[in-house]
Amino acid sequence: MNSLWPELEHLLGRVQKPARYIGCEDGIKVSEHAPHKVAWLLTYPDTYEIGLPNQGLQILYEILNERDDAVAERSYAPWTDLEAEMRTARLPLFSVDNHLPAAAFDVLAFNLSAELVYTNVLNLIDLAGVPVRAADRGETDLLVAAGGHCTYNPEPLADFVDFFVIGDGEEVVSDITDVLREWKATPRSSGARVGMLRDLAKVPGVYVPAMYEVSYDGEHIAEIAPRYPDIPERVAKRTVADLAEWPYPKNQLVPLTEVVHDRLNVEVFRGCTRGCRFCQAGMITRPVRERPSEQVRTMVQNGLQRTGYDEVALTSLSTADFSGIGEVVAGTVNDPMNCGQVSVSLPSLRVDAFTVGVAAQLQKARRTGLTFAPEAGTWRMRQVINKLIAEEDLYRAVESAFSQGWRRMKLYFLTGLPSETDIDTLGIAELSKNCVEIGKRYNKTASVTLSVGGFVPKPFTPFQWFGQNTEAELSRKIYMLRDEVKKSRGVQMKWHDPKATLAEGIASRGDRRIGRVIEAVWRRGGTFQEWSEHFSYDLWVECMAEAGLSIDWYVYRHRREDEILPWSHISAGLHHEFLWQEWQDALAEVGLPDCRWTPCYDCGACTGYGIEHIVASATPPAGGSQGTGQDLSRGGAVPVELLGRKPVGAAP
């Protein structure tokens, strides 16, 4: 098909940021589509600057692209001034590549990373010229595709989604092209779409909806059962074994517009063994899988020389975790190719990994913000959840960094966490203010800013249990610490609308049924709904209402243990007892050490892939606390001290 550019072209004058829509970015791939060829439209249903450096999107984007007899570009979401033109000119949603209308492709596919975007998947089909829902499709329309963390309850967007793929996407993504393949080779005859959803439903890794049938009992789920008996119960996630052999991206877009994240990214590791039960990445990621520390450093003085890039983040879940964190961050800064002006950021940091001697390193190199998550602002709250850092360990990682010249820092903490009481969430305020303190030794303009978010609980995590705190709790919760925050100097608040905590709770916790919730805040212009500027609480009030649909049923109310939920014909490889049994330790207020340097727990993710966690170190990180306390059984029929489990149940 002929690019979409001289009819764009004209629009962009009329649009605020016409970079979003213009493609050009180094790195870019050259793409040659042919009849043989399976084509794939890789959209992150959010705007430009923000899906362009989500890591997932451009892995695959590479991966396909090296193959012969497939073809990637990608898509995002156009903002609401551009849409507007577009629907006026009747121009479709298009590749920011080559400009190709969506038509032109086999494969619709989305990177799903937060609920709220929902209907903006809904409205990227629909300006694709697809119908919406996945039943109304015919032989010769293309297919809707979804992956991502919130494709582990994919529910929600069953009725709209051909296909899900459930975890990592390197290998997957080649197994489903092959099935694509062969269907694109064959007659497009009535009933060969439904076969070829069959086929991928067959495929590890892959969900097929409609491969699948929900029954009712009154409110509850009854029943999810495969429609044929050549249809698997479960779908089990996908997991990469061995991140050495996907070194991706190799070549990262560089962008010619200001975008989130502007900077070369390396993921160093994937997975998680800290055992935050409110953290669903940390969950669904296991088991611990490291990137070679050589490798690392490759890709880093590689990305750097080809992207021109003076800032890297090391990403994972939890960076300081790495075991040559260490060497990696003082080759990179002590480069002599890098002349001292490159900055390492380490995201997601934890308090009890960050030693003085990582502060020295990053010291070296240009300072950007640090950013720590205690999550909790007390101990007894911090063993709920099971982040088992010690005031002590946070004080200890502030100064390390206000000692070697950081002026400001972020701390990160969630509220309406189960059994959090006023105490708790003013302890929040309380170890801000000492935080402040202590960099007021070394600088008096020292600062921190609180960044504060309501907590949704997630499938796959010992919380999936837990009613959520509601919209008016939050909203107290969040003033009455507001208030206090007031009385210290140096503290600044901010925090996230409860009340897009309450969407965002619909959206990820729902079945089936609310998809027409979703479909229906969408029709009446609700777009963009994680925007604080277009979000709008009433659409989605309104909506359950119309739908008939409770707020207190889906979001607010506890489940029970033997409930099925949304999500239970999906598999994160993680014992149902496993996640059971932290829920009731969280409420009896026990913590349970990170399992990379005690004996296995049985959780599941390593027996039932068959790997076990890959770290090039087998020594536990210096100066981390890991409580202490008695021994004590967890109450199955199996003694805790058969597991080698040894909950933390006193304060360090």
The other form holds:
Amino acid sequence: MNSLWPELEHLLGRVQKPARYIGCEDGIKVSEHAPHKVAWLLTYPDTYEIGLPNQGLQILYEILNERDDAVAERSYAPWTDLEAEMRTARLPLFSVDNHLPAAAFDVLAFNLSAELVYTNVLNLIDLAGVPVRAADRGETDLLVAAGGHCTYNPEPLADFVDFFVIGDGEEVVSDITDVLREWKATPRSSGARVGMLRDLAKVPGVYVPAMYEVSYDGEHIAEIAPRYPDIPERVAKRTVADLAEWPYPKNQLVPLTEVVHDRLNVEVFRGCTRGCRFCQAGMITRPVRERPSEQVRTMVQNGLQRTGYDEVALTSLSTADFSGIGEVVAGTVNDPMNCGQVSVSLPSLRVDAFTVGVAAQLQKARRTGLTFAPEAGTWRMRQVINKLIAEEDLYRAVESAFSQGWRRMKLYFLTGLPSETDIDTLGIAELSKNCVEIGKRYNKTASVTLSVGGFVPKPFTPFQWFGQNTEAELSRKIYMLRDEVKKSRGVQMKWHDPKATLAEGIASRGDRRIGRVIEAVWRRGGTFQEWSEHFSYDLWVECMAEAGLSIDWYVYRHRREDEILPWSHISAGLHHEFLWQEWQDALAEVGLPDCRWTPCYDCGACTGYGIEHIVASATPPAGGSQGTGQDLSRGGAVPVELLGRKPVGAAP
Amino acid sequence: MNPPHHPKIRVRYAKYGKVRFTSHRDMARVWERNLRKIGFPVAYSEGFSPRPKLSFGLALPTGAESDGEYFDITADPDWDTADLDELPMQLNAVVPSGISVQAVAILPPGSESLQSVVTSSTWAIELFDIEPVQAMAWVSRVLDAEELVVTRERKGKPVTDDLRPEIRSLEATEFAFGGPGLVAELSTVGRALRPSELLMVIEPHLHGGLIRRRQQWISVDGARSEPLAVGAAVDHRTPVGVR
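Switch from the form predicted alone to the form predicted in complex with the partner chain and give that structure.
Whole complex next, starting from this chain.
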């Protein structure tokens, strides 16, 4: 098929930021299209600036293009100005690599990282020129696929997506390609597509919603059952056992225009067993699989040289926990090849491991931004969520940073957590104020940016049974906190719109019936819902009402233990009993230690897969309480006998 | 003791094809990264947030091509000036498709910045669906005008100017592909004039096709020269996207 570039070129002179549509990234490696090859259009359903850095998408892009029987290109959501031009000029969704129309591909595969992009997914399917509902697609239509963290509850998009991938994509993407290659080699006769989907449904980690029937008992789900005997009752996530075998991306794409996270990114480990109970990523990506630190150093050094970046981020869910953190940071900063010009940034940093030593290394080149995430304002609340960071640890980390020359930092908190009282909410203001006061000892202009998000309960977390705070309650808490924060100089507060938090809540734990709502919001123009200038609260509320669905029931209601949740036919490897016990322990304010360094409590993630944590160091990193809760000297009144688990510290 | 001497190098490059949609700011970052890729010892600024010392000429409008763009590099004192000849080849091996380095030269000490010496640019502007007679009529009207007073936005504020003095020359022409077009030399000093603003003066709803900067000029006492002519150190790789 021919490139759409000549037509597109005329439109680009009339739109904002045209560079995001040209491709031309350093690192592009697209294999030749051929009739026998399965052609994937890997799509991020938000703007290029947000989507280009996505590591998952880049990893699959490389793996597929390395195969002899596959080719992969990328696309992103065109901004509303270009979309309008494209629709007028009747131009379909295109790839940015070769500017080919979507119809030149076999699979339109989405990365789903956030719920509010769902309406964009529908819009892009439509722009690709395929019927939005999977049931309306014909034998020759594109297949629509989706992967990423949101697919652990695939149901809100079940009507629109032909198949979902649950878990790590590195291996399963090849298994899927094998099935699709066979399908391409056979004539597209009637029934071939259904047959192929049935074959896909048998690939471990692949969920084909059309192969499952959902029945209801009033509002509740009565059963989710496979339609055919050869279809598995439960789809279990895929897990790559050893990250060392997957040193991807090998050629990280370097865009010509500025994007978020515009730097080299090297994943140092996958999975996290800190056990924060609100955190879906930490629950679904277990066990911990570290990359060997020599491999990290090689990837960092080769990556810097190949890309010309002067900043590298060591990514993971909690980078300070990486066994080789000290040597990798020092090695990179002090490598003579880098001439003292390369800075290292550590996103998702736990405060308890941020020491003066780390701070001193980090600030040798440019100082990158620092974000700490205590998540909750009081020790009680942090026990409930199992983020066992002592107040002194936060202050020590903050002091380390200010003493090494940082003048401002960002603190991230959640509000609307289970059992949260106003004392807990206002504790956020108190912590922030104290951090600024520490900073003022080193610099008169010290300041803290406080970022507050409303909590959305997620599938496969202990809080999946918790009724989300109402929009009114979240607003009340946020404004109360804002008024308190105003009293202290040097603290700026930003917050996530509680109305958007509600919309996320609808999609987060919604079932198949929510698909009608997503479709209605999209049909009324509700795209780019992640963007405050486009988000429409009224649209979501109206569309819920018109579909006859209750926000109270879907979002604000506490679930019972025996309720069949919409994702009960999906498995993240976690035992139901483990999650329920954790929910009980949360309400009892009992913490749980990190199983990397303490005995296994059998959550299911390792035992069910016959794999183990891969951690280079048998001991937790030094400094602070390390959030392991192992420092039992902190609390005297620990209810040791309660629930037969190893409980940890009460209030210090 | 004298402070160490930092050699300054001027680079001339062409920009064609898809990359024409990158902005001036994007290109600055592209050069920073690519100089690091080839290990060129760029001098860094002092201070809280050190930046590589690169200084760029007049911004090329996003979407325009160019036969000649320029930037100046301040090198570390220990850079060996004998390596200059290698520089175009080294850069051309790593820059995005559509960019090609055409010439490099060491600047004499005390040279002024590109921003302050360039006085005008010559532009080629494609016109869509316009009869050549129409284009010629527009040219006569503009050239015959005593003044061309227009209100335009500058730094976010509406400013009313006479643009006629900024138009140094203007002619209608036919481009290689047979379409009509304009060639204009527009001033870059003082208020300066962009090609899109010229089109606005001619006809408020006129959309140009491809715009290409052909030359940038330094005028001194009536003599015109380019900041760096395409000369000995030219890379002969065929530029991509040349029409």
